[in-house]
Structures are given as structure tokens and as C-alpha cells.
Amino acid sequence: MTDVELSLDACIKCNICVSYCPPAKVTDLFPGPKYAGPQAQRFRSPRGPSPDASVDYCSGCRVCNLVCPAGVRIAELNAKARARMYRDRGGVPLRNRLLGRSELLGRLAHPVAPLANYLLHNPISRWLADAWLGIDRRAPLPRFSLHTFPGPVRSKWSPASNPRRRVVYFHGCATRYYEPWIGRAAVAVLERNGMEVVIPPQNCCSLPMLSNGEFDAARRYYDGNLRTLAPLAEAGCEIVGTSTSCTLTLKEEAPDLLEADSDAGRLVAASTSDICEYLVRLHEAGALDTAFRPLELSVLYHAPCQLNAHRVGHPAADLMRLIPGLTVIESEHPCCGIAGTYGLKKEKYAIGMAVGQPLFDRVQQSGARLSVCDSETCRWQIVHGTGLPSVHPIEILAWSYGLGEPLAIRKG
């Protein structure tokens, strides 16, 4: 057995996990983390039973995790079971692999964007995806940018004359197709604080396919990560990432759940970072750039749950109040709703939205300007429950350092 299988016996059944989960609170549909994940897996075998069906509406959140006295990998046990539920029904269904797909769809819709745009927002279109593929037509979709990032300039890397002063950026897919200014404001804070930025070439994170029960794929993207991103981390460089989903996945995801225990995997691991966690340790040791300008607004912080299952606190927070004249509201809410692809689903859209309304309201009633949150889908999730624009954090420290107003500012 694995060490996320061992993890059950330790579970000592109180219950924690299932006060604290988002989707059990709003939906009968889920019968909870305990019951769903270790009370489950304790009857289940190679030979036995399909997983019964109700795991899918487990949203892979974390929550539970966190909350869990023992230790118990509950999340991990669900998402193994999943993927064995798909592979004994038949496989993985046509929605969930083109959900899962986001560099591939990036890639082919980023040279046609705006006619991609217009295909996959106009109202005829998402009633057909709604009908035949099961994704909701209400579901915040992101758009397609026409200019990717980083663009072939930065995509080589030498030996470092001093890897101390040398960074890894992963953008993951959602910088590369659809937030392309996140990464260049990302770069210039690095630059900023007199790091080099290396950016070599790299796949998604396989975090998409890993929530859609597709295992097999996500070790190839795994893999071709670690093949580009080791030899940089043997080299002394630290890897910064601007999603909290992905520095998640290189740091644990993927090595859990595909049981990939190399040595490659525990460098990449080891040397991975969120970039706001990153910037912290920057500034705890005096090396961080402090000489911000202010910015008299509010901002109300939402920490995404992959960002709370690094048990790193909320790093974000603590720079951006570094910044004269900001005031930083947190959410204090554990989750949006969206879960990456899960609250895009036709069948799990209302319980989405419904995990998040208590953090609409938080922001609608906080009075702040704006919203600020590390984690790509968490965004568009809280512009389509709120209305109101919301940025990466890596955004507002740029803003303050006077290399450029968030877009989201600019477009008003």
C-alpha cells in the first residue's frame, strides 16, 4: 500500500472533515470526506467494487485535509478512487478529458483567439456544450489571448554564474493562453529585486487531468516537466510559480498521486515555490525591494484552498501589506466554489456557486475596490459571482512598484 492508502487507519472517525467540507454543506449529493474517503477505502480492493459514484462530487478542495487531526490523505483517497471509478465505468468522459486539456486548447485557439472567443461565448455555443458535452452554460469560461507569454526569447537557459540570484518561473497554462500580463508582471518583480528569470519550456502541470481521473496523461506531463525543470533545480535554482494549483502540484499532487517517488521529483519538489511565499523569504531576510509606492484603496484577499494546502500561511497578505495605503481585507471564507474544472460542470455548477455565495457577499459587502486572489480559476469564479474585477497579488506589488496597473484597473 501507499503511504495516502496507510493514512486511513489513522483516521479516528470525529467527523472534522465532514463539518468543514464546502460541497457537503450545500448538497446531499456528497455524503462527505470521511465517509466518501477513508470509511469507503477501508472496504475497497483491486478485485471489489467500483468506488461508488458519489466521490466524484468530492471537489478535491483540501479541506479536509487541513482540518484533519490524523494526518488523513483524505483528498488523495478520493481522487485515486475517482480515477479507478472512471476506469472501471468505461473511462474518462469526452468532457472531463477536453477539461483537462487546457494547454492543448490553448494552444490551438491562442492564433485564432478572437474567433475562438466568439465560438465558445456566444449564447448558441454554450447551449450546445450545455446540452451535449455537460458544461454548464452559465460556467465562467476564461478567454483566449492573442499574444501568449513568455514569447521565444526567454525559453533557453545556460549554467548559472550565480544560481543564488537565478529563478525558475512556471507560468502553467493559464499565463501562457488566457493571463499573459500576470507573467510579465511577475518577471518584472523578480527583476526588481535583481533576480535573473529563466523560463524554460514546460507542459502543463497535469493538475486538470489528476481532478478529471486521468492519471496516465498527467505522469507524461509530469514527466516532461521534470525533465526541464530538474537539471535547473540541480543547478542551484529556486522554481517560482504564479498559480497556487501548480506550485501545488509540483510540490505534492502529482508525486502523491501518481506514486512518482524519484530523486528528480523530490528536487523539483523541494525547490518549488508559490512567488509570494517566495517574496517573503526574500523580504525576511532583508533582501526584498520595500520601496513601494502608495496605493490608498482596499482590497479584499481571498487565499485560494491550494494556496492553504501549502501550509504557508497567506504570504500575499503579509506583502501587500507592505504597501503604504492599502488596506487588506481577507476573505476568511475556505473556497470560491469553482475547485478548477468542477464548478464548470453542468451537474456541479449550482453546488459551486453555492460553496461560494458566502464569499460574493464577503466581497460585495466589504466595500473594496477590487479583489485579489493567487489562484487563476478562483478569479474568474469571483468575477462571475461578484461582478467586480480581481487581480493577482503579483499584480498589486507590481502596481506599487511602478511597473504597471493591474489590466483589470486599466479596463475599468
Second form
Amino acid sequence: MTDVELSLDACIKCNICVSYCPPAKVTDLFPGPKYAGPQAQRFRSPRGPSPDASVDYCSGCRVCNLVCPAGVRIAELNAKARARMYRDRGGVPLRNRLLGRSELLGRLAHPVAPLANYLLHNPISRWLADAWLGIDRRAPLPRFSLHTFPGPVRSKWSPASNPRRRVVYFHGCATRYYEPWIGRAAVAVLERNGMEVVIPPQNCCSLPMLSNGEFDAARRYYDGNLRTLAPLAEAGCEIVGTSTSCTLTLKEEAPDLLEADSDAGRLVAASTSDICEYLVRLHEAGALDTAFRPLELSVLYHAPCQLNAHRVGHPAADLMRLIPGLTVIESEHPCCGIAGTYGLKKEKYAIGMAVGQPLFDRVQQSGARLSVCDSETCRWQIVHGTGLPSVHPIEILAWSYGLGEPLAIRKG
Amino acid sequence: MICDILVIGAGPAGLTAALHAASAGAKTAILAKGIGTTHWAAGWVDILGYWPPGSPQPVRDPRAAVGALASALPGHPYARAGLRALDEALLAFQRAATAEGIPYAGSLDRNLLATTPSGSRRPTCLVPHAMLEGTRVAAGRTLIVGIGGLRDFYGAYIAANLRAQGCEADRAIVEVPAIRARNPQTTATLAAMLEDRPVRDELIRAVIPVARGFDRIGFPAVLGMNRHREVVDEVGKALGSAVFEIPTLPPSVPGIRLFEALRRRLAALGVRVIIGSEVVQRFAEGNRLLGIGSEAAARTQRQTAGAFILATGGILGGGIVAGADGAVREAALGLPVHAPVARGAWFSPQALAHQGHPIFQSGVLVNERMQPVGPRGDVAFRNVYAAGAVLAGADEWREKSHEGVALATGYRAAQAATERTRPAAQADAEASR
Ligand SMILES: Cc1cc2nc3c(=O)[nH]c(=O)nc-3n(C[C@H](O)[C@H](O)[C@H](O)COP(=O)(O)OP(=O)(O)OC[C@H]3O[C@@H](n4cnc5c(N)ncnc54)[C@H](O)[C@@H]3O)c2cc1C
Ligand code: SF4
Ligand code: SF4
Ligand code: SF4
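Having seen the form predicted on its own, could you now give me the structure of the form predicted in complex with the partner chain?
Next comes the full complex, this chain leading.
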């Protein structure tokens, strides 16, 4: 048994996790972390069938792991149980396979982005996707960008330059196909701080596949990334990402869930940071350029559950508080409900929206003109739930450095 | 995160310490492995329930009893923190709780006897307003109402025990179809359901026929979560009699309300509360703690601060851990621990022995500034303070002093820590002028 499985014995049955689990609070379809995790785990054996299908209603937000006083790895127990359950019950549904393939979708759609956007976003195809695939027709799907990130491959890296000033940027699928401006802001902020940014070829971090129960495919993607990232890490480069889920996957999710313990994996994990986490470290070392221009506005910052799972605090909020004039109100709410692809699914859309409602209310009541959040799917969900624009914290930093206003604001 | 004072632990002691540190103007943050005992405990504030040890009579006047205890046991956390810290901490606690919409009744001058889930009457000092009527069951007629489908709340048992103590009490169980249909898994779910007016009205309609002739109605503590006051007021008005709550098995809804209220208060003061980070490492230079390392994805997260307040709980909270080899350790910072030497000395021969079990008194020794000290009184780190159940010398569960010790020592630790950091902060402010 792995550490994850052994952790069930630490459960003291206090039910704290159940009282904090966002889906369990709003739906009876999910009995909650204690029951789906450590309790049900006692009935899961490598030989017998999976006992209970309700574990599919776990969103993987990891709120339970954080509040558990006993250190039970509930979310991981659930993710593994879900993969097992799909295997036992005739395989992963087509819909989950599609949602797990953000990269493949991007690759196919990007050359014909306007057509793809039209095909994906018109009411008829949304209705069809709803009826045939089970992707809720109201759910916030992103639009493909006309230009991908990084565009024509850029790499100024030559072996002679100093690895300490060199940062590898892991952009992830969302920046690549949907929001290239976030990648550009990230590069601009890193370069402003004297960094040389390397953007190696990369594929999907594999998280969508892990959370949709496709562990074999996830392993191929994860290994592909290790092949390009490990040599860079070996050369002393740090790896940063603007997507909190991608960086968490490289740090912990993929090696833990896939039980893939390797030197390359450990090295990449140890070298990977969320971009704001990295910039806070620069700041603590006195190396961050703090010549921020004042931004006279107030923003509501939502720390996504994916970031909380890094257990590094709220570095984005710390950085934004360095900007004169900027008021940062924190959401103090654990989850927006989308949880990657959870809230897109027909049977879970309403659950996701109910989970996010208190957050949407908070955004709207805060009086802030825009919300800020480190995770792309969360931003799309918050925009969907509030009608207000939402940006990545790196866009706020770039703006304050005078490196360009966030697109969401320019569009008004 | 840049802060003057880092509090480790988010139980009653850590929350109190952070509240006072932030109120004194220090930039404060909390780091905790998980949620603390608020969610298991009744939601009361115990100060001192039984004293001297083994006394069958509950303490009537906790102020006097704490004074007597402090002179008899100079190593007890109350003696270290001082009665004044307890007094001030209690007042500040009541102010904060009231401001956040869950006022507490009671005072240090007189203990209350609150009704427990087993129908006993147990001494405690402060209770949430919604539990006050449960301290008056000796007079008049009390009805205990159970709700069909809620597990582990035994109205008949409570009523029978109250009758055995000479109180006039009866019980009823009500069926509420909306609740039955949902089969709520926890008390927290039920509390949230009762914020929905239709569900609440169904409950009220079910209780009205059985409530006639009673002076007060006791419910399991599920009368609302965020809109608790509104739920209690409406149920009371509709029933035309006093309504009170009785604690339940975990999760404790009154405890969650208290935790969330204090967390809101801390957020308003700019205190970041990070739950899910276990402190596993320390970085020190001589007798100064520079920083700590907490368990994080793929690495240890380093966090520096001017001063640190350790509030990680005792044996049950995980702040003190006992190994199979008999060694007892302080889990977060590896501070010196006062504990029974041999494993065989952990427990008394009888489970319910009057003198308690020595293992539960193990913990960190401190001086009167709440600084952890070694066996010879030498300060371990001059910028580290400790508070709550991690301290040696109290037997909170037997004395019924859990929250009182947490509040008094949390308050005193924050006071000492801010005295320490204030000169530095002032110097910074002057330098930047
Ligand atoms: C946090 C927690 C963890 C636990 N973990 C475990 C565990 O791991 N394993 C285990 O075995 N047990 C566990 N238990 C205990 C277990 O839940 C209870 O022992 C079990 O539910 C008792 O079952 P029961 O049917 O006797 O009573 P309950 O489940 O409490 O049901 C009693 C029912 O009777 C109704 N009722 C009560 N009084 C009256 C009345 N006067 N008239 C009509 N109806 C009435 C109640 O409304 C309820 O519907 C746990 C309990 C808690 C709170
Ligand atoms: S991961 Fe989130 S949804 Fe899943 S059990 Fe834990 S708290 Fe609930
Ligand atoms: S919070 Fe942890 S210990 Fe408590 S019931 Fe959940 S898994 Fe068990
Ligand atoms: S969408 Fe965001 S906050 Fe919401 S589930 Fe994610 S990561 Fe969590």
C-alpha cells in the first residue's frame, strides 16, 4: 500500500472534512469526503469490485485534505477510487476523454479557430454536446485564440548563459490555445526582473486526464514533459507556470497518483513553482523589481483551490499588496465550483454553480470592478457567475510595471 | 508572506493569540496543519469546572478558584499567564464574538451549569446565547426535541437524566419530511438546511403540537449556521417559548460558528489564516528562531517572522506526540518537553482515575512571558512563545479548563510577543520617515 492508502488509518471520524466539502454542502449525491474516502476505502480491495459510484461526485478540490486534522489524503484516495471505478465499470466515458484532452482539442481546433469557436459556441452544437456528450450547454467553455502562445518558437537560451538568471516557463494548454496574453504578461514580468525565459516544447501537464480517471494516458503526457524538463532542471533552471493546476501536477499530483517515483520526476517537482510563488521568493531575496506604478482600484482576489493545494500561502495577494493604490480583498471562499472540468459536466453543472454562488455573491458585493484568480478554469467560471471580468495576477503585475493593460480591461 | 508574528495552530489558543497580536498592530499570520478543537468541542468557554482535583462539586466562582489553583500550582498555565490575562482575554473574546453576531453569556464571577448531550449538567463559564436557557433547566418544564433522521442525538436519554437530577423534563421526536428526504450526513448539513425558510417552517409546524405547556424547548445544536440568530429568533417566536441548543457529536455546529466568527474577525484585521500547512522544520541561529518550514507540495515551504507563537495543541490535537518507544516530543519545533519518563507511567491504573493520566499533562514548560524553557529554566528561543494545550501542567479535560487556558495563555503570549516586536517595528517606521 502507498502512503496515500495508508493515510486512511489516521482518520478519527471527526467529520470536519464533511462539513467543509463544497459539493457535499450542496448536493446529496455526494456523501462527502469521510464516507467516499477513508470509510469506503476500507471496502476497496485490489481484487473485489469498487463498492460505490458516488465518489465520481468528488470534485477533487482538496479542501478536505487541508482541513483534516489527521492528515488523511482524502482527495487522492478519491481520485484513485474514481479511476478504479471507471476501469471496473466499462471504461472512461467519451465525454471525460474529450474533456481530458484539452491539448489535443487545441491542436485540432487552433488552425481553424474562428470556425471551431463558431462550431463549439453556437446554441445548436451546445445543445448537441449537452444531449449526446453530457457537457452542460450553459457551462463556461473558453474560446480558442487566433494566435497561440508562444507563437514562433522563441528561445534565447544558449548553454553559455547563466542558469541562475534563466527560467523555464511552463505555459500549459490554456495559455497556449485560449489566453496567450497571459503567457506574454508572464514573459514580460520575468524579463523585467532580468530573467532569461526559456520556453521548451511541452505537452499537457496531464491533470485533466488524472481527474477524469485516465491514468494510462496521463502517464504518457507526464513522461513526455519529464523528458524535456528534467535536463533543464538538471542544468539549474527553475520552472515556473501561470496555471496553478499544471504546476501542482508537476510538483505532486502526477507522481503521487501515478505512483511514478523517479529521479527526473523528483528533480522537476523540486524545481517547479507557481509564478507568483517564485516572484515572492525573489522578493524575499531582495531581487524583485518593486518599482510598481500605482493602480488606483480595488480587486477581489480568489485563491483557487488548486493554489491552496500547493500549501504555499497566497503569493499572488502578497505581490499585489506591493502595488501602491491597489486594494486587494480576498474571497475567503474555498472553491468556485468548476474544479477543472467538473462543473462542465451536465450532471454536475448545477452543483458547481451552487458551490460557486457564495463566491459570486462576494465578488458582486465587494464593489470591485474585476476579480483576480490564478487558475484559468476558475476565471471562466467566475466570469460566468458574475458577469465581471477576471484576470490572472501576472496581468496585474505587468500592468503596474507599465507593460500593458490586461486585455479584459481594454475590452472594457 | 511577510509578517511580524507567525502563529502556528488555529485552535482556540492560536486564534486568540492572532487576534491580540493583530489588534496590537503586529502584522500577523496563522499557519495550521488542519482545523483545531473548535469543531469537536461544545462551543462553550470552560475556565475551571472542578477544583481541587477530585472534587465532586463543580466550581461556583471560577475567578476565586483560578486564583487558588494558581497559588497551589505555580507551573500551571494559569499561574504563568496570570489572572489579569484571563480577565482581559475573556472580555476581548466576548467583544469579538458579539461583534460577529454570536454573543456569549456569562462571566468570570460565576459558572453556569449547561445541559450536555447526555443530559448531565456541566460547569462552564461562558455559553453562546442560544445555550443560556439550557442552564436554567432546574426550574420550570423542559422539552427535549429530537429530529427524525439525525443520528446520535438521544432526547429520551437526555430527558431521563435531567429527571434523575430533579428537573422536570420530557422528550419528543419530530418528523420533518424535508429532512428525512435528505438524510443529512452531518449536523452541519442540517444546520444549513434550517436556514431555508420552508424547511424551518416544516420543523416549526412539527414542534408546535408537542411544545404546549413547556417553558423551554431544547434542540440539538443545528439551529442555523451563518444565519443562526435569525433561525433561533424565528423558531422561538413561532413556538412562543424559550428555545435552546444542546451540543451534538462532531462536527460541532456551535464550534464551527465560533471558528468562522473568529476567522472573519481576523480577516478584517488583515490576518491571513492558512489551513493545511504542517510545520515540520525549524531554522535557528543561536537562541533565535529565524523561520520554520512547513510541508508543501514537492518541498518544504520556508516562512520567516520576527516572533513565533506555538499553539499546536496537546496529545489530542497533535502538538505533542508520543512514540511507541515512550518518547514524548513537541511536534512542530522540537522544543523541550516535560513528560512522564517511562511509557509505563503514562496512564493511571484506572481509566477514570481522579488524579487523571500523567500523559495528558505533558507539554512544553514556559516562563511567565510564555517563552518555552528547558528543565533548568533556560529560554529555548527568545522569539518563541507558546500557548494552549501544548503547555505542560494543566489537565484541561479533567479540570474543564480547556478554553480558559487557551484564551489566557494565547492572550499573554501575544502580549509578550508584541512587546518584543514593537520596538523593531517602531524603528522601521522611524527609519522610513
Ligand atoms: C462522528 C461519528 C463517527 C462515528 N463512527 C462510527 C464508526 O466508524 N463505526 C460505528 O459503528 N459507529 C460509528 N458512529 C456511531 C454510529 O453513528 C451510531 O452508533 C449509530 O448511528 C447508532 O445507530 P442507531 O440506529 O442506534 O441510532 P441513530 O443512528 O442515532 O438513530 C437513532 C434514530 O432514532 C431516532 N430517535 C431518537 N429518539 C427517538 C424517539 N424518542 N422517538 C423516535 N425516534 C427517535 C433518531 O431521530 C434517529 O433517526 C459514529 C458516530 C459519530 C457521530
Ligand atoms: S476533494 Fe473536494 S469535493 Fe472531493 S471530497 Fe475533498 S472537499 Fe469534497
Ligand atoms: S477530517 Fe480527516 S480525520 Fe476527520 S473525518 Fe475527515 S478524514 Fe477523518
Ligand atoms: S475552479 Fe478553481 S476554485 Fe474552483 S475548483 Fe478550481 S481550481 Fe478550485
